[in-house]
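Let's start with one chain on its own, the form predicted alone, as structure tokens.
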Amino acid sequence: MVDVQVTNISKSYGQERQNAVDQVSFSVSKGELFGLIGPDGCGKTSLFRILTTLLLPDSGTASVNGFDIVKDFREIRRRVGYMPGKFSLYPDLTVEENLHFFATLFDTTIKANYDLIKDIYVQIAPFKDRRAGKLSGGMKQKLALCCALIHRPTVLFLDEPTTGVDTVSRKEFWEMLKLLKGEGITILVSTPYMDEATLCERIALIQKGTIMSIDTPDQIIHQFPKKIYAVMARNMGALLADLRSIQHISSCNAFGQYHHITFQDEDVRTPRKLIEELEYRGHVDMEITLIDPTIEDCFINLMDRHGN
């Protein structure tokens, strides 16, 4: 069963009539963890705002539990829960108060539905007298998170919810998402985070509006289609340079303590070739090794084939 069907929806902007969505089409299934993976400004944001009635799209069609995204919108948003990349419950507020307000919104109590958020809330009950505003952005993220479920939503909408936040809040949201998945909602979640993508059933991979890919994450990193390899040497910087200019490399990024590199020739012979020459350049403790690629490896690829 479907939750969600986007088809070849458009969205611009200004006077120039700029894209921010261009022509997207996906499905996401009941249930199913879905990814948005893409950078700032890529259309994460204008296409979560469509599907969730906040934004009207300039063409195509989108249905959210079935319902029409213009025609059903007062249907959709009392089955969807939001939570925006900017925090944006009431500050003034406590955290006991801010539930509250959320559930009277939708014409529930926090008791009602209580068992689906309580995982979550226990982590922040011990702050409930707190106004939400002093809370830090882990406790934000988390009672974002609840208010956004009290009403208990078929469909979870999270626009970059880690975004900001510490590595070890990030561990734990998404740990959250497993046991929402456990619930039977289904969730669509949009990240910068490539590494975060391995963490979803399926992703989308999209830039400047477009989406570039829509798989599981194992099939996108199969479909990689040349071999990669991690350098090293002591002068990075200089590595990198070199490493542009040699002809019969096809790729070469940055990527933390290595560049990853692929060759246009995949001839066995040219990581050793390749070390030769570096070395000829005045390279030194030099180290070249043969790696699985990862999501940004395959999202750098899919931006190069697409002219992005």
Second form
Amino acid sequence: MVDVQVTNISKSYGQERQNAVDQVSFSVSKGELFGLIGPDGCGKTSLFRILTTLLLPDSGTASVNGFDIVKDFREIRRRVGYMPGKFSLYPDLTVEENLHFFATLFDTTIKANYDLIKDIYVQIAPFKDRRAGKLSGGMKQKLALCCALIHRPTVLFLDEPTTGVDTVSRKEFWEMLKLLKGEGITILVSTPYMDEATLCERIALIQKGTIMSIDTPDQIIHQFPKKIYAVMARNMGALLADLRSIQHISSCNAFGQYHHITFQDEDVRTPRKLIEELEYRGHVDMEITLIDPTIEDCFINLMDRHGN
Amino acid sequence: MRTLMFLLQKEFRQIFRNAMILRMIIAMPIIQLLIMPMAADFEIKNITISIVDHDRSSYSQKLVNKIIASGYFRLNDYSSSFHESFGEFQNDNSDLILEIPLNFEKDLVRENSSDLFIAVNAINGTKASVGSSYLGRIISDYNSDIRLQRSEPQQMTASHLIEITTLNWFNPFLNYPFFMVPGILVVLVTMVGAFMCALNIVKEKEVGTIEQINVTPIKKYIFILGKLIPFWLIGIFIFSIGLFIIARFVYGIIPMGSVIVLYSFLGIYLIALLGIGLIISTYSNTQQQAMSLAFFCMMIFLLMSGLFTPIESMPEWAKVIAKCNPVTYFIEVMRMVVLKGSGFSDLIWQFLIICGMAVFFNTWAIVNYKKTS
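And the form predicted together with the partner chain, for comparison with the form predicted alone?
Okay, now the whole complex, with that chain kicking things off.
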């Protein structure tokens, strides 16, 4: 069963009429954990705002829970939970008051849905009398998630929930999402972090308002067209420059302590030849290994292809 | 209905938690009402005067004494050269020069007439006109004194003297605070309506909480009502502190007319003002923008309201602006009810206008609110 259906949605802002969201279509089934992956400014937030009825699209249609986002916006608001990228609860109300306030707006009580938020709420419960503005970043996220869940939404929209959150809290956050998935809630999450993509069931890679690819993370990695190698040498800076100057290397990008490269031809002897050539250019302590591509490799590859 | 109650509860909780706003609500009416009416006194005292006396006779001496004894004037210098006094005048040490010519007494006695010369420093227009009219009055008073003195008793009946007695109605002692306090009360209420309400709504925009509110099924009008009602109540609260505590116990002002009429007008007036606050909030995205816009409106409202300068003496175009200003009507109603004891039947016109304004501003706000969201 399809829970979120997006068909040819476009939205542009300002005078330059550049599309923030350009002919986007996808669908999310019930109970799925769907990720929108893309850099800042690629249109993730606009898309979320359209789906949560905060923004009207210029063209295209979309439905959430079977309700049209324009016509039945009131029904949708009753059913979805939205957590904006920016912390937007009342900083001058306490944790408990915020939660109570949002429960009342949805005409429900904390008690009625406590089982849903219990696992998250117990972590912030010791601070329930603290003002929301005085919480740490991770705590704020948890509270925001509680507030978005308090009315037992069927679809949950999380706009960059892990941006600006430390590694431990990020991990915890994804654990919580898995728990929620178990409750049968459809979750749409956007993130600029490629490493989080593999935590989703299906992902859409977005760049400049258009979707480049939609599939499971495994499939997207599987579809990577070439063999990819990780190269290391003592002088990484010079290595990058040299790799980029070599003709038969089709792509070369810096990834942490390695450079990821792909070749024009897929001959097994090519890596050896490369090592020889680099040794000739004076590089030492070299290492080259065949690796599995990451989502980031896929993203860059797709981006280059779309750019051309 | 339950949601609205809850919104109000949340709103009041936030207001009472904001120490700054709370202090403003309590302290602002008290301080403003204590300071402004006391300081802004239009009765002009301490006008400095230079007297150039070429005559130095007993008559001229008498005139000088009379002027100084009036209490309005402070003698800056007493010289016998106009030139010298004019120097003082140019240095801004004196506001007026009175020149008494040579043979002042002689001419008066012999020819029954003499001239005096007055020069006025007109930089401060009010001071100049008030000063010269005071001086004129003292001189004419002096004039009738000497006429009486010099005329024979049998001629007394023949001399036609018109004596003017003024009776000040509605404010018999020309007590300045009586005039100012009702006006300042209006200003206070206006500040709460236009400023605080606009800032509060814009704050939700700035912090982003309005996003979170907008995705809930809550209806827009309930949300707006939840914002307006607290400030409507606060406005009435501030007004009551001002009227029943400060005005009564500090200035001894007890409204002559019906308090019910005052409060009904206040209620409608606040609705109109909250509409303006709402308009400001729909046009601004940050509290800073809202603040600047509200400040701009406030300045025009205050200066064009007849609080300080009477509307009747404004030029025609300014009168039109003043007539479009809701503050004008409330100040008018306040002064009429508090000082004159006017009742509802005298104020129908003002009531109609303020109702119209309430409808107009709120419609504008709602139309614009819909457009932006």
